[in-house]
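The chain below stands alone and is given as structure tokens, in the form predicted alone.
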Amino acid sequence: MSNDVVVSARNMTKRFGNTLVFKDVSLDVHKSEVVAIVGPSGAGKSTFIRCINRLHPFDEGTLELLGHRLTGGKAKVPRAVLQDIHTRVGMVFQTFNLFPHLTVIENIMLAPMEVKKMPRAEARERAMALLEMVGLPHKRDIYPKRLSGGEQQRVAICRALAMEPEIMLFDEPTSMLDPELVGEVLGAIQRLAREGMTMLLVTHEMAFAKEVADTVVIMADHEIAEMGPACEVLESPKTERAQQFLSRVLKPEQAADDFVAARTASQGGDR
């Protein structure tokens, strides 16, 4: 594996019982690369990135991740390896999963203090810097129920970043949001891309994928239908299956308008 490749999947296959989720998925992710995974529902996109973070085991193939080699099958992964993966790979889900009894800043400080034994003052300083990054320092002492969906998802991103991960995984982070709140979250992800964070992003926001991603992977029918540079794949797909999918979901002029509107909202939205 090349020195700058931090994720290398080879022929990964996953089933739930007799149900095939995805098969023979192979891809490399380089340091500071942004990979967007798109495709129809049921293609296995979300399960694939959960397998990368070892939230699900996979059945066949291999995965090299940050120096660890994981193999498919029933072999158990050592606890120390899992802990290292979960510390160095952050994940943001569709649902926000914030602790309702903790304030915003307490939600962000918890894992660094508990897992990394970070001193409280340092954890608080780190949390405030992250809240500044996403435009929410004034919400530090608020409880999650008093936040909008977009604000909760931005806090969830801060919570993942507080562990100082080397890779970030996003599982359709805007799918639970009202349209007017999408821009807030996309803006936060875009800032991470500019700063060089390595990211895998499952998304249905095609214009955003084109704008931010280096590489786009189209998954359909449980496998990779096409993969390559973002603009090339989204503007001139080569395979029939990729063309079919994009013809149904991507209307270039409307998608561009939607993204511009979302980005404008993220720059001038609630603070």
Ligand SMILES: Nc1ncnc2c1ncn2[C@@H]1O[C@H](COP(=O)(O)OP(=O)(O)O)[C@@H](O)[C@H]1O
Second form
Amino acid sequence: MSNDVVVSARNMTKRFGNTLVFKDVSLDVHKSEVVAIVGPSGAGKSTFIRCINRLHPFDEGTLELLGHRLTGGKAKVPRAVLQDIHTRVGMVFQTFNLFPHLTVIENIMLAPMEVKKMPRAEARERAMALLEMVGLPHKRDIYPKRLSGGEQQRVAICRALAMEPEIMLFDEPTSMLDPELVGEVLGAIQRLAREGMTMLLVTHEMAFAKEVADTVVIMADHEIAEMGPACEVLESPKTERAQQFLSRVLKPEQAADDFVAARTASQGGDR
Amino acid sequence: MHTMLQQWALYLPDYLKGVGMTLELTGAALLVALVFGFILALARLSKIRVLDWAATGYVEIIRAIPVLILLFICYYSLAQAGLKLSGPVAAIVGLGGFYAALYGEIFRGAILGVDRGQREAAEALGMPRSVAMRKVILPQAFFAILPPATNQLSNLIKDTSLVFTIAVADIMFQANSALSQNFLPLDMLLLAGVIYFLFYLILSKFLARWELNVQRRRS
Ligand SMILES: Nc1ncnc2c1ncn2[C@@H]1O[C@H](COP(=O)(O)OP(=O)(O)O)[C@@H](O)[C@H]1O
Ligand SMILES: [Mg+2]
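After the form predicted alone, can we look at the form predicted in complex with the ligand?
Below is the whole assembly, all chains and molecules, this chain first.
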């Protein structure tokens, strides 16, 4: 982790119509830093990282990234700026979103050829190198629907990396996967982290966050409940909201006990 | 039975001329409908409001009007207003304009039906909208377009039979002129019906095979 800040969010607020998604979110991400964003579902984590690469506009605050300064509100961002951001920030989706009409290798080659005008041979060579990296070179001519979820997500990571992004965003990359397939995807992400990629990662995998992330952000109730060095936040959270969330995810059996206890209590009156 | 076949043989050369005209009209009207329909779909999906409104207005109005009236407007009313179109041209404009509204809606629905995640993935990779449309959205929309589009094509072929009313020598025109000579409307219209049925049969077999091929190639 170095000192140059590559993403700087200041007091960002986002609403969908009248519904508040998050408010006053401020966050700095440094070059090669890995930031994990955790929190209960509906907290606005996905929307927040989508605002970072401007898949969604935001309403208030400012966002500086890659030399651009975006302000919230109605003002239109020039198309060239949006395109520059999209080209230099890679994104991996919860639902993979591979292009079903293209083979694995065509999925990876499309954007470099269409956006960067890379010659086909070079795009193919680079795509193969990426597939080797994630252990899927033999799947290059197969259509996505014939791949397992874990394979699809690894291809999606290659597709994003083919644009040589400076920042990678991951939105719960493993939450649609069967448990036995989670490891192969996390392995690919961990490798990227070791190579110094700047990353923002929304995840429910606490152990992975602790191991790979430098910084952990806990989002809850439309705001950042707590943020700081990964081990500190995950092992000894200071705010009550963060403690509450972590105790629920780290001790599922206790959450189940609480649930049973609450139900028994609520039914007690009938007997 | 014997006389019917004799009459069919007698008028077959005329009918075949009609078949040529019907096929040409269908082809030309289909081309107009596809191109103009695609433009209408893009206009309706455009963020420029005026384009959206104009296209929506066109689609809503045109598809509410019976095709026969549209053909008469293109042939008689435009002539009255000083724009004289020949029968075949009026037929192509009328049928093409009507089917453009229908095809436009098919295209628009299919484009909107492509999963939103696909658009987002393309955008997140830095693809400009036009590239995303050409390389990601349209190839996927194509599968949704094929079945309803082929359906409308068989309707279009049948609707070309209306053009005999504006003096275009299609199959129906030939049938009509034959039956006014030999006074055998049953026999002569039956032949026209058989020809339309053959069209339908060939077209549906051909398109079904094509659809199957496309689907097979994809998986
Ligand atoms: N496109 C959208 N339109 C309207 N509301 C949305 C949209 N996307 C998300 N939301 C709402 O925003 C809130 C936060 O969603 P999300 O960012 O997906 O949360 P998380 O990823 O933390 O589970 C939810 O209440 C969700 O219903
Ligand atoms: Mg989410």
